[in-house]
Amino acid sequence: MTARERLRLARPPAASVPAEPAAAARRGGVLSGRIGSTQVIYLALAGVMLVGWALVALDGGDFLTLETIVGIQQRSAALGIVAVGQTLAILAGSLDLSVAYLISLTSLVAAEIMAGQDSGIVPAVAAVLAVSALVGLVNGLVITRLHVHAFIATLGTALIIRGVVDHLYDGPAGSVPESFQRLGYDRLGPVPVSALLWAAVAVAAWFLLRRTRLGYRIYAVGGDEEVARLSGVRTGRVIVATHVLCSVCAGIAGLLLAGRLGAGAPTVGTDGGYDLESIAAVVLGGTALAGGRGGVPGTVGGVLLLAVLDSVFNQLEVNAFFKDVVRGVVIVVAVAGYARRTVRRRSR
């Protein structure tokens, strides 16, 4: 294929959706009469909820209660926000392993600046967003300018942040005012405020991917970075932008967890396993680790599926070892299923 042909094929269409999602919908989605990866994850979510309801009922409990539904939403909010940011990075063919330590750092920054005072909320939020964006910028520049693989670059950043946090803090620090703690616990009817925050972040990311030039370019870079470069896309800037957005999402999750805990904690991000959990949710939702295929709706389904599994396990009082085994099996089976469908499509 000549360079001119590559340029022609790489140019995004005039339609209102990126070329890759439109093509994916035609090949494996509603238009072809087959079920796409996003539909699969929501069907799996419905199936897990049904099986979970049956198992809890056999155990003498009641799964589909208001308390359970609210708990699932609250449990998934922080992970969901991080996973949305991780989706952007993975779609561009990258990933971020520093998010867990960044969450811990930003929770401490927020709590220390607030110091229990309402007047400190705005400066704390601004500082958290600035620190998060700076970390994302560093990650992106190390990957694009120094040509370090994203796995190594973000792992190195994670270790640097861990060293700083371990040196400065031995335990919880700072204080969050009661007005900000409402972000973690208040709700509007059956919907927690934290879930609304997650929904706002998810909708913003969906809009960015589906309705903006940056969204087109993220899919193009993740699909084939060389073709995107030949078509005039500044691939380095796209990768840097996705890492900045991913880190900002981690910072928002840090603010949410600080509000929930009432203070900053040096292990809140790592204890929650937000680095690997967010990647698992993204992949579970049908986004390809190689980039260029997937989206936010699938990630939301993946996060909810993990949260429902946790809720079922908690009600059945399943031990932690078995929880991890089942979650691992679910992720491997889901990814294997997506891979098999992709191979079948290519062979036709």
Second form
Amino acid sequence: MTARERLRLARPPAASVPAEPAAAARRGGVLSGRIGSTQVIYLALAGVMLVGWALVALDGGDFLTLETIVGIQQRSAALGIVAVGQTLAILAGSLDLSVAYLISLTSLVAAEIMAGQDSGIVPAVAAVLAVSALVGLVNGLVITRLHVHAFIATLGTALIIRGVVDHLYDGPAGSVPESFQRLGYDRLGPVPVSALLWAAVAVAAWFLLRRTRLGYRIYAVGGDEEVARLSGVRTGRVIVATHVLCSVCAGIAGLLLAGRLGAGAPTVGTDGGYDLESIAAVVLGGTALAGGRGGVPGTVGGVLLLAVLDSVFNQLEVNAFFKDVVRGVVIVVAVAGYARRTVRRRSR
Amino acid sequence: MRALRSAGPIFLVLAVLLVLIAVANPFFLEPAGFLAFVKRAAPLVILAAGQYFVIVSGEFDLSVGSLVTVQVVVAARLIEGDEAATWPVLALLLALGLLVGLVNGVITTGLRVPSFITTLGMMLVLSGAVFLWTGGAPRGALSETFRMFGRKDLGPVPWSVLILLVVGTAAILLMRSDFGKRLIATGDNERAAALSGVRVGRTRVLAFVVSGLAAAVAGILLGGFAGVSAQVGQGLEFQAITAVVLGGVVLGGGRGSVVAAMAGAFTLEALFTLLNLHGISGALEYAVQGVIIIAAVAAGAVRLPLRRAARV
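Return one more block: the form predicted together with its partner chain, after the form predicted on its own shown previously.
Next comes the full complex, and the chain you just saw is listed first.
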């Protein structure tokens, strides 16, 4: 079998990618068939912005200021980058619970190697990418070679990283030079540098999924691993690759947070709740937790939705705990909405 | 018999760990020393038993950790040290556990939300709501009667050990009943179970209710044992899931026994005890725990194809 033939086999059947308008149109016709889950999340995002704008206006404030929009972009960048990585793992039918501790670890690695010197930036970035790729490799190999469920494998890795970090550090350590802190705070016109970094990661992941062989294979493996394997896809390698990429995204988020804090911090990843929050954002964006369906644009919408909610609540000075309650309800309600649509479509 | 064979490895690991503990600390061989260990393990074992019901039906329950915290914080706030309030509050806590399980189950099965997301949302709602109510820090105090279950003894035997015996027996009886068979059938192959007349949704809802109730009981024990804090339930959901998986129960459902799941929780607790005895610092304990969990589950998984082949 030539490489091209194998690629064609590995390409997912159109029905498993509901975001594709042509496939959706062929299937249904009426409204619910034509709007993919990605459009739904952006409609929801627009709705939340509108309601938020109205509520803030009633409260006597102004929601759509440059300051708010920059704030939303800045707040969402780190979670966005992790969530893009998480999307890859989840699309392949896996998931990664180790990202939060990995972010803490890589923020420390970055700040320690930089030690306040500009000359340390390049080695620090290289070291962070190497460490995170290694963690992803271990995750992937434990899942595929030792047949440990991804939930337990990445939870175990998380515990190992936690042990090492807690053993070595009590508080913030290392120092990030001012030139690197620009990554966290500078902006080009209205756009923060961190948002550009997030956009770059998202576009790269989107390109990978939609335009490369590996991307098609990720969908194939997540859709049905056995079918993918019988079609000649080396499923193990695909899963390992998604875990490496997911961990590298977490490493990039670690770099960003180190730049924002000016130092590495052993709790920065867990305080942000990046593990469960990133999974929630991915699912909120319409990606199926079982794999094979969804994509990066949805995840970006999911992360933005969470950030806009956060921003509205900040402006209304809503209690922080109430925010958690609403966030929990929103996530469950949104996913329930997707599930209803899928069921209706299937029954047709 | 087959269940016993497939659960064999965890009992072996547990036995080895118990021997190692006894070697390091001979007090462990005396009844008081051993009962103290069982008492410490009781909340996790009860949580693992509850989590088993959910996992074997093919779902997850990530809300149990925050539910335990809610139980303890709510109890302290409502009791305020008043003995007379103890029993009504205990009843209320059990009702709360039941209600949370019911909501988890209905959302998961009725609205078809993956349980990972349902219970994650429940976790956010519960922890947010309880701190909203208490204004950020736990207030109030537990009564002596309430604390009795977690820390006092009835004669030579701690109350929590007795409660564990009752809960454990109930779990085993439940799994031997028709409900248990329907539960395993549901987790193994939902469609086949539905076609043979199992009300799949109702069965799963009951599994979540059992898990909520187990979390309520564990919360009552932990409140008495450890006292009131906002951290009391932190990370317990992952420990419970780990314990169940250590016991050889397969994530995705349909395989494994509740006794082995409880043995998994004992094993985890024995592991913590052993690491403490050998003076491995709190932090590195996590790392060792991580390695052992992966190794244990991997060892279980590697044998699986052989076993399956032998059965055919």
